[in-house]
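First, one chain by itself: the form predicted alone, in structure tokens.
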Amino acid sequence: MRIGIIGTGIVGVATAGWLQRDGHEVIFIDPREAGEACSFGNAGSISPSAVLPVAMPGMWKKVPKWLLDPDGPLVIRSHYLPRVLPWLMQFLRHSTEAEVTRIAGAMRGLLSPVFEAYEPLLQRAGAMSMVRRNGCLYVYSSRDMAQKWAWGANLRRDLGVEMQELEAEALFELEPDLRGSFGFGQYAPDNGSTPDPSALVKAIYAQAIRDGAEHLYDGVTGFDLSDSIVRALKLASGETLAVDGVVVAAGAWSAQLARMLGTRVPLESQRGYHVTVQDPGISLNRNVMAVEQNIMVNPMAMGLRLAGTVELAGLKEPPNYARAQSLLRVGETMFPGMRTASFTEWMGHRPCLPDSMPVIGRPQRVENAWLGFGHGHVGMCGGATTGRELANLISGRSPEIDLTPFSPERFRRGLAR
């Protein structure tokens, strides 16, 4: 079959790689180069432990304080509040202990096979060096402070995530440059990261092209549908592209395309920022999640990346790089010796659904379309598994994980509540 894949982020290129293993013909449709957008600017975490949703028990109590703090983890632009408020209310409804437990269990199923889903793609591309499997650290100022997050850590353990507790000196043996601001850690040895998320995506994409995929640098504006079958894609250039099937993997821009296929999903952009510091003067060996600061720090090929925060302002507003500057300020308090003379800033659109789970599957009303988007903060963690499972569905095989929680129709049926 000839499958059109809308999007060249991690989900799109992973889906292509898995489809080609089944002998399908692939054509990418994306006006941008592969590995840009969130696939360029994310924190680089590849972590089976990243199962907790964004909305956690008691979060609603913290939101007012966050909104008053210019360096806080959440900003909502005032003009956007009326539009995003219904989404926020739905988001907070998923923050009960029962809902978080349900969501974390589903996400554990998606994220557990992340390395086995990446491996054949990276081996084929000769890019195994793009993944490091040396664990990650969750760090806190003290053991007492870590108790505030104990419920989530225990839930991870209940789901089979190994979390080793490290007192100060054991923590500093792993990462000497954490000395000074942190006094307690939890080591997740089964986690990993990538030193260059964009290069990882580009490597899988380049192999797909070598294996016969095409890339049409255009946008999709609609679908030619008849008898519940997509016959062709309508392109921004005015042309049409005949296909045997289509995968929508366009990240934060996917909701409108899904709607054209008869499925409405409450997709929102949780705009994220990063700073990448060149020559920081400090050295880390692995991903570090500073839990109290809600910042992930990753040593990358291009420098030390600090990523985090959420801004709700939609897809069209220009970046507010004060958010990146706040990451830098917090980073300087975390690492007092860090040199910040040279750094880059970035903003990107995380595609997020109110239950912090992606949609993976087929729209109810269309037989040859599949959706794979909404991975939020865990795109690099879940992208390869999503690609594998979409290829299973397209090729007529049973999925290897339970996809029921990720149904594109769950919001229509109320199953996300």
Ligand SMILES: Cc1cc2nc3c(=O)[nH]c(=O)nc-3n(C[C@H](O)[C@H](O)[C@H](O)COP(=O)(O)OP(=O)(O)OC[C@H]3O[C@@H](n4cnc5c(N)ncnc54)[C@H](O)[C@@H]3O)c2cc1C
The other form holds:
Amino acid sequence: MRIGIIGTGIVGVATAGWLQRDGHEVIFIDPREAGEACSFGNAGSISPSAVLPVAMPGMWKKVPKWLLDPDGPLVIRSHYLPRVLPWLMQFLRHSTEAEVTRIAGAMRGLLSPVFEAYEPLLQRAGAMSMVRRNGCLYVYSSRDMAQKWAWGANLRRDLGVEMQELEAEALFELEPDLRGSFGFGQYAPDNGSTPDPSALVKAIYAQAIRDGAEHLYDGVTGFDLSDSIVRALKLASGETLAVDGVVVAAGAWSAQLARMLGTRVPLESQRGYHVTVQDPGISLNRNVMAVEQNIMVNPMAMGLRLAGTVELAGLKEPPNYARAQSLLRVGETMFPGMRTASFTEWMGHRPCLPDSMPVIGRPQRVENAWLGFGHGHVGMCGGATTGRELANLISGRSPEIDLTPFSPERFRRGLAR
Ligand SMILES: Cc1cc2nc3c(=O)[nH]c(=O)nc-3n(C[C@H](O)[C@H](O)[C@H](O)COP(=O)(O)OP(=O)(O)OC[C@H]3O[C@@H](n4cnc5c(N)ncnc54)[C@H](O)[C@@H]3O)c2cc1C
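I've shown you the form predicted alone. Could you give me the structure of the form predicted together with this ligand?
And the full complex, kicking off with our chain again.
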């Protein structure tokens, strides 16, 4: 089949790689180069343990304090509040213990096979070095402080995630430069990361092109549909593109396309920022999640990347780099003595659904379209498995994981379950 893939982020390129293994012809449609949108500047964690949703029990109590703190982890631009409020209410409804337990279980299914889903793609691309399997650390100022997050950590353990507790000295043995602000850690040895998320995406993309994929630098604006079948894609240039099937992997921009295929999803952009510090004078060996600060720190090929924060302001507003500056300020308190003379800043649109789970599957009303988007904070973790599962569906095989929780139609029924 000739499959059009809308989007060349991690989800689009991984889907292409898996589809080509089944002998399908692939054509990417994206006005941008591969790996230049949200998949460009993320924190690069590639972790089967990243199963917890963003909305956690008791979070609603913390929101007012966060909103008052200019360096806090959440900002809502005031003009955007009325627009995003219904989404926020839905988001908070998923923060009960029962919901979080259900979501984490489903996400464990998606994220557990992360490395086996990447491996064939990276092997073929000669890019195995794009994934490092050297664990990650969750760090806290003290063991007492870690207690505040114990419920989530225990849920991870219940789902089979290995987490080794490290008192201060053991922590500093692994990562000497954590000395100063941190006094307790949890080491998750089965996790990993990439030294360059954009290069990872570009490597899989380049292999797909070598294997015969084409890339049309255009935007998709609609579909020619008849008898529940997409016959062609309508393009921003005014052209049309005939396809046998289509995958919507357009990240935070996917909702409108899904709606044209008859599926309404409450997709919101959780804008996130990074600073990548060149020559920081700090050396880490692996990904570190500073839990109290809500910042992920990853030693990358191009410098030490600090990434995080959530800003709700939609897809159109320009970035507010004060958010990136605040990451840098908090980073300086975490790593006293960090050199910050040279750094880059970036903002990306995380594609987020209120239950922190992606949609993976076919719109009910269309026979030859598939949706793969909404991976929120964990697209690098879940992208490759999503690609594998979409290829399974498109090629008529049974999925290898339970896709029921990721049904694109789950929002029709009110509380997504
Ligand atoms: C600060 C930050 C830190 C993060 N850290 C991590 C992390 O450590 N680990 C992790 O797993 N995830 C992380 N994420 C999340 C991760 O980056 C995303 O989930 C992931 O990149 C989404 O990939 P995607 O392929 O769905 O979308 P994108 O990479 O955004 O790609 C979508 C593509 O679709 C194209 N497109 C859009 N509309 C159209 C159209 N109409 N026609 C044609 N093309 C179109 C766009 O041009 C774009 O190229 C982080 C995100 C941020 C912001």
